[in-house]
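One chain is shown next in C-alpha cells, namely the form predicted on its own.
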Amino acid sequence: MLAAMEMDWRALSQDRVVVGVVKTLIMLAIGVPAIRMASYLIAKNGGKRFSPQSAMLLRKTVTYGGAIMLFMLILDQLGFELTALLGAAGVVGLALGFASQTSVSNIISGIFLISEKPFSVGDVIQVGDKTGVVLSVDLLSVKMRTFDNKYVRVPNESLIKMDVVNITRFPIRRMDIIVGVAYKEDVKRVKAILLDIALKNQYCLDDPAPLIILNNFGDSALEFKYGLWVAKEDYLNLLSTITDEIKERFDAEGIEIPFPHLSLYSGSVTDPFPIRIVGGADPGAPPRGM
C-alpha cells in the first residue's frame, strides 16, 4: 500500500515537473517573438509619434520590462518563491550598489539627462574636444559616433559636471568667417561683394541677413567678419562653396588677400655710436694727441 502511494507520488512529481516544463517552453516560444515583435514596432512606428530619444527609450522599456517579466512567470511556473527569490535581490543589489558607486552616480545623472533633455538622440553635441552625433542617451552613458566614424562612449556624470554644447539644437546657425584683404581696398566695396556673393549662395540665408563688419586690423589685412545663417542640415554645403566664391570673386574683383610679410634689413653698421665735432675739423681725421 504504501509502496503504491509512493509510486503514485513519484509519478505525480514527475508529471507536474513535465508539464511545468512543457508550460515554460510554450511561454518562451510565445514571450520571446511577442517582446522581439513589440519592439521592432515601436522602432519602427514610433518615429512618426515620437522624437527618436523617446521612441528608443520606449523600446527599451518594452523588451527588458517584457523580458523581467517573463523571466518571472517562468519562475514561478517551475516552483521557485518569488518572494525569497525578490528579497535576496534586495539584499545583492543593495551590496553591489555600495561597491559600484560610480555607476549609481552615472544612473542619477543619467535620470537628470534624460529629465531635462539638453540633447537628444540625432542631434550633434560637442563635449569636450569631443563633436559627433548622440546615437543613444542610456542610464549609465551616452553613446556618440564622430564625423570621423568613431564610437565615443561618454558616462553620464562627465557630461553632468562638463559644458556640453548642442550644435544642432535650433533649426538654423550663424557660420562665422574671417575674410581679410589688403590695406589699400576699400571698406565699402569689399562689403559690397561679400554682400553679393552671401545672397548669389543657395545655401545662405536672406533672413536674417548676413552680418558683414570691419572687426580687427590685423599685422597684414583688413579682417572682417563674415557671419551667414544657414540651415543646419546645409551648414557643411555652405561651407564648402562659400570659400571657393569668395576667392574666385575676389580674384575677379582685383581685390587682394593678403599673406604675412617680413621685411628684412642687410647692411652693416660702422660705427654704432658716431662722435660729432663741432668747429669744422675732419670728422675723418684722427683725435688730437694720436
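Residue numbers count along the first chain shown, from 1. Since the structure is predicted, the reported quantities are computational estimates derived from the model, not experimental observations. Under this definition, the rigid core comprises the largest set of C-alpha atoms superposing within 1.5 Å between the forms. First, how it differs from the form predicted together with the partner chain.
- After superposition on the rigid core, the Cα of residue 70 moves by 2 Å or more between these two forms.
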Second form
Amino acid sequence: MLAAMEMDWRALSQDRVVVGVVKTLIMLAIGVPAIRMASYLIAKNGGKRFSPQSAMLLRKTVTYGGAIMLFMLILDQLGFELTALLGAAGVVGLALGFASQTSVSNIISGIFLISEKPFSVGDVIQVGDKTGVVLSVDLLSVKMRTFDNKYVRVPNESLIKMDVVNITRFPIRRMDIIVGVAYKEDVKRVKAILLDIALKNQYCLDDPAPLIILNNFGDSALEFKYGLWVAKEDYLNLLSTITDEIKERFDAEGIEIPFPHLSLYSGSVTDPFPIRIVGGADPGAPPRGM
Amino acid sequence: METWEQINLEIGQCAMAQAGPMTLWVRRAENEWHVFSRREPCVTRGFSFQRCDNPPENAEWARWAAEIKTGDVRLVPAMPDRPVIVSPDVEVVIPRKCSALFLVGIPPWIRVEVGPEPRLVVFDSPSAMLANTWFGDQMQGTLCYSLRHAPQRSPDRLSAGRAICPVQFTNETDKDLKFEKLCLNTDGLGVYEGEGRLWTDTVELAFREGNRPCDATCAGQAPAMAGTVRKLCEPRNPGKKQIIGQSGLGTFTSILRHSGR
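Next up, the form predicted together with the partner chain in place of the form predicted on its own?
Next comes the full complex, and the chain you just saw is listed first.
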C-alpha cells in the first residue's frame, strides 16, 4: 500500500515536471517571437509617429521589459518562489548598488538627459573636443560617430557635468570667418566685395543678411568678421566654396591678403638699422662669400 | 511655341534645349538616355528645344539605364521645389480698399520626360540657380529661394526665361498696406503657356480686418492677360493650396508689423 502510494506520488511528480517543462517551452516559443516581432514593428513604424530617439527608447523598453516579464513567468512556471527570489535580488541589488555607484550615477544622469532632451538621435553635438552625430541616447551613455568615423561613447554622468553644444538644434547657422586684408586697402570697398561674394554664393542665405564688420586691427592685417548664414545641411558646402571664392575674387580685384610679417626698427622708424662688425676682420678685405 | 512639343529621337540622336541661362542636351542610346546640362549665369534668353547634331565633346553625361522602346522626349516647365521670396525694389504701398496686380518672374525648373505614359523623368533641375534665403526667425522658418528680381506691373518687364506668376493683392481694410516681402509657396501652382510666355496659376491675396487678416487662394487658372492658354505642368503638390495661404498669411503679418498696426 505504502509502496503503491510512493509510486503514484513519483509518477505525479514526474508528470508535473513534464507539464512544467512543456509549458515553459510553449511560453518561450510564443514569448520570444512576440517580443522580437514587437521590437521589429516599433523599429519599422515607430519613426513615423515618434522621433528616432523616442522610437529607440520605446523599442528597448519593450524588448527588455518583455524579456524580464517572460523570464519571471518561466521561473514561476518552474516552481520558483518569486517573492523569495525578489527579496534575495533586493539584497543582491543593494550590494551591487554600493559596488556600482558610477553606473547608478550614469543611469540617473541618463534619465535626466532623456527627459530634458538637450539633443536627440541624429543631432550633431560637441562634447569637449569631440564632435559627432548622436547615434543613441541610452541609460548609461551616449554613443556618437565623429566625422572621421570614430565611435565615441560618452558616459551620461560626464554629459551632465560638461558643456554640450548642440550644433544642429536650429535650422540655420551662422558661419564666422575672419578675413584679413592689407592695411592699405579701402575698408568700404572690401566690405562691398565681401557682400557681393556672399550674395553670389548659392548656399549663403541673403536673409538673415551677412554680417561684415571690421573686427580688429591685427598685427599684419585689417581683420574683418564675415558672418554668413546658411541652412545647417549646407554648412560644409558653404565653407568649401566661400573660401575659394574670397581668394579668387580678392586676386581679381587686387586686394592683398597679407601673410604675418614683422618689422624691426632700431628705436626709430626713419633711422637705418645699425650694424657693428665685431672681431679682427681686415676692413679692406672683401666680404666673405663674394 | 514648339519648345514644349514632343520630339522623337532615334538611337544615337540628340536634342538640345535652352531655358534662360541653362543649356541642356538629351541623347538617346541603346536602352539608355543621356542628359547633360550647364548654365551660363549672365545669359538671359527664352526657351527652345530642337534636334542637335553636335553635342559638346567634353559633356559629362548622366546616364539613365531604361529599356524604353520609343524615343519620345519632351520638356516640361515646373515650379521650384521650395517657396520663393520676392521683394519690390522700393517699398510699395497698397492703399486702403484698393487692389493691385503684381507679376512675379520665377525661373522655372526644367523637367525632361522620356518614353510613353507614364513618362520617365530623367532630369528635373532649375533653369537658373537661385540663392537661398530664410523666411522666419532664427529658430524656425522655411528655407526658400530668393528672387532678386522685383515684381513688375507689366509682363514686358519680365525676362523671357521666367514664368510669370500673377499675384493679386486686395486691401479690404481701412489702412494702407506696405508690400515689403512676399513668400510664395509654388508647390500648388501649375504652369501654362500663352501668348508666347509661361504663366502660373493666379494667386489672390485678400487682406481683411479681424483675427484672420489674410486669405490666400490659388485661382486654379492662368490670368486673362495670358490669352488662350495650354496647361503644361500640374502643381508639384496639388493638395498644398492651403500652404500658399499660410505663406501669404506670414507675409501679411509681416506687412502688418511694418505698417505699424
